[in-house]
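One chain comes next, on its own, written out as structure tokens in the form predicted on its own.
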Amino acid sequence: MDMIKAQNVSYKYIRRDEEDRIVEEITALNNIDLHIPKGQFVAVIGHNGSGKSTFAKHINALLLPFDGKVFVDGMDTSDETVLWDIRKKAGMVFQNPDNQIIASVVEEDVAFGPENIGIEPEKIRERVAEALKIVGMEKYAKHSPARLSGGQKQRVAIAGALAILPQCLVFDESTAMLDPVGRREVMNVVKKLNKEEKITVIFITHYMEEAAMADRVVVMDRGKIVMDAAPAEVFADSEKLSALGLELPQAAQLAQELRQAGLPLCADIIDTETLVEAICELEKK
């Protein structure tokens, strides 16, 4: 069964005047066909305004489609009697985790999400303990978060998701804010979620090195889906990418530049590991 599953969304946003009259309407989606099976990694690319963010904000239903519909894991996102269970089911993280922070001590804003859908405290301790723990904070507990790094600060979003147990954990631009280091941090607890955890990752970014890490890569431009398939498959149509103003994962680039230059390598070289693998493999012939 998919985990989400998108059929002929569409959205507008209509900005309106003071005598509530519409004077503007931008289509953000257009007629969106997606399914994404339970256990799967896929990255959502796309310049600004391509519609992606808009996407992901529709999967724990804080938007809702103008026309067509959107599930997850079977339930209707329209529908306002499971709307709790949706977004028990798919949780968030944003951009900036200052805005998704909200107490003093870190294991108090971890605790903040269980407390609120009624979470026995002696089950919400363990809750809490677990998610600290899976992302790497649990030595910061007592912790202030405005004595954290971004990165620091990120996990800990990332744990306020993860306490209330969900399957789907969707990632709105959640690396943008953060420097190399803080990224770093923030993908491996994302890979370490979904390969360990088996929890579903909807991950929109506009790092490419990052969509490279993915299982699955989803391209969207003007708010349709242009480009769905494997990273290599994606990354390897640079002609495309370039068209759609998207560049390369950096690995992917240098692997381009040596093969203009006459080295043998291989079309389907993303990240860096596989290139200096290559790279060695050919030192040894």
Second form
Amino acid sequence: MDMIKAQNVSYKYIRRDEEDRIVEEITALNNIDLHIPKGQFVAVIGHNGSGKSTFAKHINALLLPFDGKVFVDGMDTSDETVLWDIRKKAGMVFQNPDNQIIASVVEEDVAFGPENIGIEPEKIRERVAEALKIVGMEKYAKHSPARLSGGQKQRVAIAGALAILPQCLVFDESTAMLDPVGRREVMNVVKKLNKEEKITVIFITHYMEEAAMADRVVVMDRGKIVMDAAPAEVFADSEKLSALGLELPQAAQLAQELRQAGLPLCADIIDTETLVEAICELEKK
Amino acid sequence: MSITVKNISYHYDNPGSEHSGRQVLCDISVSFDRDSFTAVIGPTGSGKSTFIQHLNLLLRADQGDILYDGESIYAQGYDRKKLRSRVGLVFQYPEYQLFETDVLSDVSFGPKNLGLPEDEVRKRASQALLQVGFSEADFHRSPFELSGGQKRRAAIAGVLAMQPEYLILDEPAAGLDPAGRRELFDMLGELHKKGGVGIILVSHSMDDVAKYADRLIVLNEGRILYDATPAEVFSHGKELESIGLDVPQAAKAAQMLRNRGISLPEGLITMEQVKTAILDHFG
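Alongside the form predicted on its own that was just displayed, please also present the structure of the form predicted in complex with its partner chain.
After this comes the whole thing, all chains and molecules, with the earlier chain placed first.
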């Protein structure tokens, strides 16, 4: 069963002048076809302006396609009667944690979503406690968000999305503004949500190392999907990636250069652990 | 043309704000010269952005002093405008500040404001655009047609056109795709190599600073924890991790290999160095 089904989706940004005349049309999505099964962890990569965020905004009906259809768990995003069902099903976490946190106490912030959809207070308390526990922030329930680190704030934002009990979460460059430990904290939470809570994850990132952790990598270029495969397969084609403004994860890059220098390392190394294992094997021989 | 920071402290003071009264910088002393490519690293909230904003007087310390070229920038009658043309600051996401109809006009804005004659303004703006990797064919494109990386570089050209002695950048590669990120850092590396501009930047990428900077300043809770070469700083992996930082991936890979009994020299922090060391080992 597909959580997300995009059929021939196209979208244009239209710029108008003061008199409302169209000055410019920019095609942001060009005939996208993508099926994401329930429970999958999909990374979406691509250069700035490739259409990643525009696509993400189609998943919870923030944007509607000009052509084609997007279905979320079978619900058509252009059907207004199911709009709130779709937004309950698919949550979003954005780039800047400071723009997503509104309340002055962590648990109130997390409660905002369920309050908004009219959940009864008793249930809200349960959901908030559970969501904070999942992201490892239960100790900070009564704290002010202002004093948290970037990674902690972003985990509170994730808890806020979780409190509406979504089955799918879209992360739009949610690690871009974090320090290294903050990035790691968020990645660990994302992996846990996918593995333990069975949440379908769509993870947009510019960090190739993060994309390498997904089940599947979708590469976008000028509004189209140009690669769609397992990470090891996508990261096997360094020339194509480089032409698309992307690069290999560093471990894959190092493995490739070592291979070119004559070391017999296999072609599917994309993370540091595997690379270290492979080099230790060579040492034994 | 050195910058000398002497025992500065700073606390936020806006009544009503939750941060009011919070000490952000604590007794910081450090100096910079124009030969250096310095990266300031630290966890979120460590005071990095606050610190660099002191260097061109956007913020003023509560205590301590900052000398530019031996002269206190806090002295009465000190020429702030001149300081700001010498110490150019590029904010986070500077492309949001592009506003002119073409790239060249946008970059001309700063030097025009200095009151320079028209041909000098054009000369400086063109030069700055060439420095950041634009070709003349792109000078008259609208800033809005540019890619994310190009916009970022155009915004940096706007600061370079002031011909500053120091270029200070707050997370210049944030949000850029890998190619844009590399172009930007290569461009800064080139600027530094050519000489004449001291570079001070804030970054969250340990990999980038390992590759490009020759000096690292580590801030934590408003104090300087380390001020040394990247190799020296990244030898303190445990301490860095305990404050929210990390070592570069290359250093991590090298350490994992050492732990498994493969003898590699210490102090490897870039992939290039690790590659050479592995090849030597198997050589």
